[in-house]
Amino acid sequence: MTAEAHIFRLDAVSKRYGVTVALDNINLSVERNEYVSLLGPSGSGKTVLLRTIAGFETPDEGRIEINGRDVSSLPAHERGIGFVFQNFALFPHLSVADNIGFGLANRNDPLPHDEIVDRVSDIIKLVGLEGLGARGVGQISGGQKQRVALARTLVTEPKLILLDEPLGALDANLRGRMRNELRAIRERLGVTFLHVTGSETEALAMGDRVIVLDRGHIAQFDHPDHVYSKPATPNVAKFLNRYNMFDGSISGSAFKSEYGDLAFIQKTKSDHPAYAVRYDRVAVDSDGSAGKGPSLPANFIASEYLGSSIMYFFEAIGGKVIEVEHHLSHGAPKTFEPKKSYRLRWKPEDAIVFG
């Protein structure tokens, strides 16, 4: 691939707080036209990472490209960056369009006023604000304080646009809803997105490619069926929140766990041992009875109802909560007896083995 089809590179970047290391020789690229989420756990750097590409932050060693032009030492408003905060740091005594033209009217070359009142306009319309310019921003909703926040990014015309959890301060129904809205935006401008994510269901959902954080690594950096269905690392797998892990050893074709020998076909190269399957991958017998493929006993708990599905969760040998999810597509919801033990079976195919 050309320099020119990348966007932004970061080349053995790294960042240190004293004796914490929140970036560690990070190795980056990401082309033009595309919307990247940035996934990772509380602490893994994914903040750390975003405002040093910005230039709110400066790297201990690495070096930072933009359009292919090194930017390392510049400082941010020279970088030709667009940035949402999560908190969307709107200016309160302005209306919804000086917050948007802002940047415009107050950059070291502020465009005629004519050009900034036609720019807000256009914008304003692609985010769907028509007819609310003069409002305070005291006096609108928390998604459309989303969308100047980012009408303002936009108006300026960068390339690339970050977003720090973006749809955080959302309630539910209005993230989905945003989530659509953001994706349709950046296809009609194309510009790059890099959207820093802690929720793994958004990072999936949203980004064309999604990098997968951890202790200031970047442990995957894939298209999301790939992270999903084959993460990298058993962190990875954590992290995602739908794969039950095992702790053990390999030994031949087999995963040598508290609860047996488990069979399997998939194996990841990694240096810490796990045995992990999906969530949706596990079956549960009733008469608890043996059989063929990889299996364990284990006593149903609880059940919880999610909509689309439902999850239920059963307790194995040494208090280990297994967790089954049950999709309604493939069928009306199962009863089970709380405390009676069951068997949870699943294929060998389904299963990864990380060693």
The other form holds:
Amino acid sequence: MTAEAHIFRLDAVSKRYGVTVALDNINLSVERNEYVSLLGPSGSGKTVLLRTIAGFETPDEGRIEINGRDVSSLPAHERGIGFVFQNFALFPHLSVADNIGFGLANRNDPLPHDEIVDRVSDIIKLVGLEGLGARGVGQISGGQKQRVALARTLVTEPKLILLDEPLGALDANLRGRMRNELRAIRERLGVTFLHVTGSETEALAMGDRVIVLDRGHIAQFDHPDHVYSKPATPNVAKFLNRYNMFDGSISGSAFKSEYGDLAFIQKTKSDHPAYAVRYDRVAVDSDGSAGKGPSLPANFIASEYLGSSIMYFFEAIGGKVIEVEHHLSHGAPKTFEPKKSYRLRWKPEDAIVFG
Amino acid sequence: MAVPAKTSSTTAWWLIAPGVIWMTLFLVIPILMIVYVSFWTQTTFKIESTLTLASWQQFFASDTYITSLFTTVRIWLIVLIATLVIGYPTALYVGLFVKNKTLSTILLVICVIPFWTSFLIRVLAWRPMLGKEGAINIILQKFGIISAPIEALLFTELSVIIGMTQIYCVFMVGPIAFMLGRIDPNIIEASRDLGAGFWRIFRKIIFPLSLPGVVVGAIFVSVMVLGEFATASALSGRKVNLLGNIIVTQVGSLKWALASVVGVILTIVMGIVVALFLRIVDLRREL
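Same protein, different condition: the form predicted on its own was shown, now please give the form predicted in complex with its partner chain.
What follows is the entire complex, opening with the chain shown before.
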């Protein structure tokens, strides 16, 4: 693959704050015209990584290349990137149109006034803010502010746009709508989006590819369905919030846990042994006997109705909560008696084992 | 909703009542009294409530008084500009460039420390600084920059301006630093990311956002400088007479009517100045 196929590339980038390692030897390259989401729990270094690519932070080591050009020592505005802030960071004293036109009017080689007006009105149409150009940014809704923040960056025609938790400040309804819009806008313009989020559903739903960051290093960089069904490390499985995780160790062909030996078929190499099984791969059996395949006894606690599925919560020995998801398309929900013991079982091929 | 509405308006009335009573007793009534007294008849040893324009005519017929009106306005303008020129960069440093909140608070407190000494001492301390054999002259002579001491430093309009600028500068720094400290750092990063250089960011983002602070600071400084008399009498050797000095002199010789005339004129000048500043920004919206 040639260098030009990449919109940006990080080469052994590290960043420390005192003794804390924020970024640990990051190697990453992202292709043009791609929607990449960057997932990580708080403190994993995802915002630092984004700010380092943008040029708001300087890495201690390593090289950053954008558009095939080494930008490691260039300031933010010379990197040809756009940045969308979590709190939008709109200019509070300017109108919507002046906010959007700011970059064109105030860069070192400002565009002529007429051209700014044309380009601003084009982008206002593109993001769906018609008729709001003259409004103050204090007089528009959260979703509209988000659009202004995006338009302000898009109008300067960057090839790479970095979004720092862009949907975090919006309410749930709006978040869903803006997800679709962000994807649609990106596809229309053919730019690359790097979208930082702490929400696993958002990361999986939006990214063409997903980067999972864990304590300053990249744990996995793959298509969302691979990340979801084949997490590369126990921590990735944990972040996804879709797996029941068990501690223990591998011994021969079984995984030794406090619930006895759990069978599995394949294992993934990892320094930290763990046994994971997805919520929706666990079946509930009212017959308490062990039978065939991996299983464990647990008491029913409560259930939660989610519309298309229902979540059952069970308590295993030692107080560990085990979640079971039942898709309603697979049949009517079952009712379980609280505090009664059931047996949870799954197929050995559904287990993901690290060790 | 009639009942809650009534309750809330009653509550509102009780909340503003202390303020209204206080302002009426100690602001509105005294101002009306001053206006009234300015039309009283003044004789050498007493004052009568017979209405006359005599004191007003006396003020506008006198070159001394008219000159002092212009001196007051001139010194106010110079001090205002000086406090802004010195205060704004200071505020910019304290409010924006110092990222550490504790450090910026400490720096602001340092600005306020001179206020722990009495006003008169602060003013008089300028005498050994600016005098013919004062610190500044001695230092300049030691370094051979001047051969004879500069006498214009003390007991001139310049010394009054230096003294006032030093005393009132902090009232400019405070409000501006406050407004600058409220600017979201992301906004400045965003404008930098959009390609704007430092001066553009300052002109288009930082300065407009700090303007309410400038206006509040300017109002503080203006009101205090226009009503000043102590700095002028201590540092000008009675050569600079502001409207405030005339009021002090007239009250001292029991000329209540003329003192009231000057008081009314001073109040009108301050009213115009404050009104002009408030036209620049809508403070209620900005704060």
